[in-house]
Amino acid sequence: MFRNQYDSDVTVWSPQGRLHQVEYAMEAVKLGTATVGLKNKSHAVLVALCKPLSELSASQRKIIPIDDHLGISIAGITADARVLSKWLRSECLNYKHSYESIYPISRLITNLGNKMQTTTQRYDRRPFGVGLLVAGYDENGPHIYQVVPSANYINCKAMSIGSRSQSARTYLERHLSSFNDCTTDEIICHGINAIRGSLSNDELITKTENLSQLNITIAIVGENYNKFTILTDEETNKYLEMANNSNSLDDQRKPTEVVGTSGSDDDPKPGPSDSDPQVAVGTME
């Protein structure tokens, strides 16, 4: 009721203990276009919806490359994405000259996440309005992590922020048990199907038919690429048309329904045991 005398300025708590610019600008990665990231035991796959802003300008680049070993998929504010790519690969290129090799995934997350919670705690700087999913290889294997404007950053297994992305996040935990096992045509496809969720109904209708049709960009990383590969055009069409093909074998295996005629009155009803197995230890007595 009182947000509006609390949330002027990034330093200022409400009473109930809340940083309102932080939480605004976690509101603009839910706005951002959706993106998905997940990993195998071998890589690390990062999958993009590409929208343009209007029917009359081209589609932003939605996942930067870093360094050969890692890059980043972004939601929100591109703006501020630019900012923090910059920055990271002023990093790597530090640590590369430095130590000649590269930065251990871990210890960069963690220096951005303190990078990035100085803007929350200065009254002339304001939170940086953009979501990372980061994707890296390196001595300890793939690494998928997230980063939010509070700066809180998440080792993740498979994850996806941006607009509507709880549809992608429940493909993702339904079909969590098999990524570490998946090669890695199985993983990028699982990525597509997780990122093919977050249409729209009128999206989703029209595009149902031909997955072709859907304006993604896919990233791999891993033990047998040499660095950060963004796929080109033809290669993510091929996995496109892999993915529909592994949908429609999944349309295949369902049972069908087998619609009962009416019966007649000598049929036996099913009672209240034979349908809801909670009735029957509810009516044991």
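We call the rigid core the largest set of C-alpha positions that still match within 1.5 Å between the two forms. This one's a predicted model, so the numbers in the text were calculated from it and none came from an experiment. Residue numbers count along the first chain shown, from 1. What changes on going to the form predicted together with the partner chain:
- After superposition on the rigid core, displacement of the C-alpha of residue 224 between the two forms amounts to 2 Å or more.
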Given for the second form:
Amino acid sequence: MFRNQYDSDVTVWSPQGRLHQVEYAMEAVKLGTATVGLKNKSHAVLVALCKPLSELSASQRKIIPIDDHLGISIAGITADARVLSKWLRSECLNYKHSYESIYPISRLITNLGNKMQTTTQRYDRRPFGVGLLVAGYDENGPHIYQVVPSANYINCKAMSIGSRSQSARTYLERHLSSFNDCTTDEIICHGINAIRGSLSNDELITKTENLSQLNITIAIVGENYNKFTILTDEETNKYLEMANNSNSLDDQRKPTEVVGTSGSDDDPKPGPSDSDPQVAVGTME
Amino acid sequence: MLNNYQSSGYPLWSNGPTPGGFYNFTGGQQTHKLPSELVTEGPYGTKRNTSSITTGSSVLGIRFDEGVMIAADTLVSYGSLARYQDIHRVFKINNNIILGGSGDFADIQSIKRNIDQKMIEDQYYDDQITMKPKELSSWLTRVLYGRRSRMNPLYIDVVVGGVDKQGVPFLGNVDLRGRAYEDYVVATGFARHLALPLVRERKPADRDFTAQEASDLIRKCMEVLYYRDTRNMSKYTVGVCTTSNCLVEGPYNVNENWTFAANIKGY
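Form predicted on its own done, so how does the form predicted together with the partner chain look?
In what comes next, the whole complex appears, and the chain from above leads the way.
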């Protein structure tokens, strides 16, 4: 593990102007399995890859519903995500009690950011070791937000976080211009195809052959009172099928193809080469 | 941002170690300050005022097809004395909401200040999201019910109206106990007895009022209220809120006609 003179306390700066503990927390996000969030003009979709911790266990829940109009997908320390989701849920409930309406997504995320920021500025705290993709729908339409342990939050058109998520982001970048006019089915298929990019090569071979082995969770929220819903196994399989068919026409990478860049963001070294903040695929405003 | 500690609700140092005391490292729990009625010593607790002092009388609100109108006269009485005669009691809250207040005027001013602060908070998010009339009505319900539960009610009766983002009009009433309802016509004070039936008997069964009908009804009702309610005066303001505009108009004067007075004998 990397040791640094200035990394023992969150509140201590390094002479290069970095907070190493915060950056380490950002690395925790990259240990979680990948998850993708994207939206068209009416719906926001989350797709998460669920890998069981061991052969003997069930896979962990990757998508957490918060309220009727939003939910989160997580990558990183699940226990931290549980704390955050509990807080988000109670905020939404309080808001609903006071105003009998839904919490605007942007405000909720702003307040979440403020809550997470305090942990990066107190010696008796540690940053949350979890990254969130928030999918929600409010009066301003569908939203995808990315929230990182440094308490930054980014309004995204599409985003992917978690291990090997760079290739998913590459996929999203390539198709970004088409998302807005996609149908809901198409946007889900894009999400599945994007997350497929985060699989390692041998996983990709077995799981392309046997669809049901690709263990993913899909959630959708959108207009016309389409509440935040996690799709059932049958629906998920239907979309996997659909994505696989659209896949064959597409320029989606084949299992045999060697991907040079994959895994580069798994590198936990906070070296100067990756000192820039993670680049959003496309941000709004 | 020095003030960031305040806004996040976790002051950096206020729950730090007290000199000479033990410091709990996982601390951060806030001790809530109990309201004074719960901590006042002695067997009888605290007694609050049980009536209003300076009062505004009726407020009348009418919903029409594309918005709402709320009217109230400009009088604030001190008992039966017509003490302040040019006080507006209908307020524009934001571009979607108007509010008319009756009851204790000090309490109206107090809650108005709170609402205005909330509108400022809305603005500093800078996200083009503003409060809707239904949300304000709900919030008032919570505040007023909370106050009555603490045996310290705000002596007010308010009419909240406006349009939501889809342009659907809303008109509702919240009173001092936090009771609330919504309807196409809403009134407080004497207007509930005098104006409400007048409006209801003119309501077409199959459609909403038009803006013109609502405006005519308001004028008629304010006239009736002026003649028949001793705590009214002839000057009134009207708040109008539709999708396209939201403003308080006036003051207007009711059409006074006292020629009949000469015929009244026996007093």
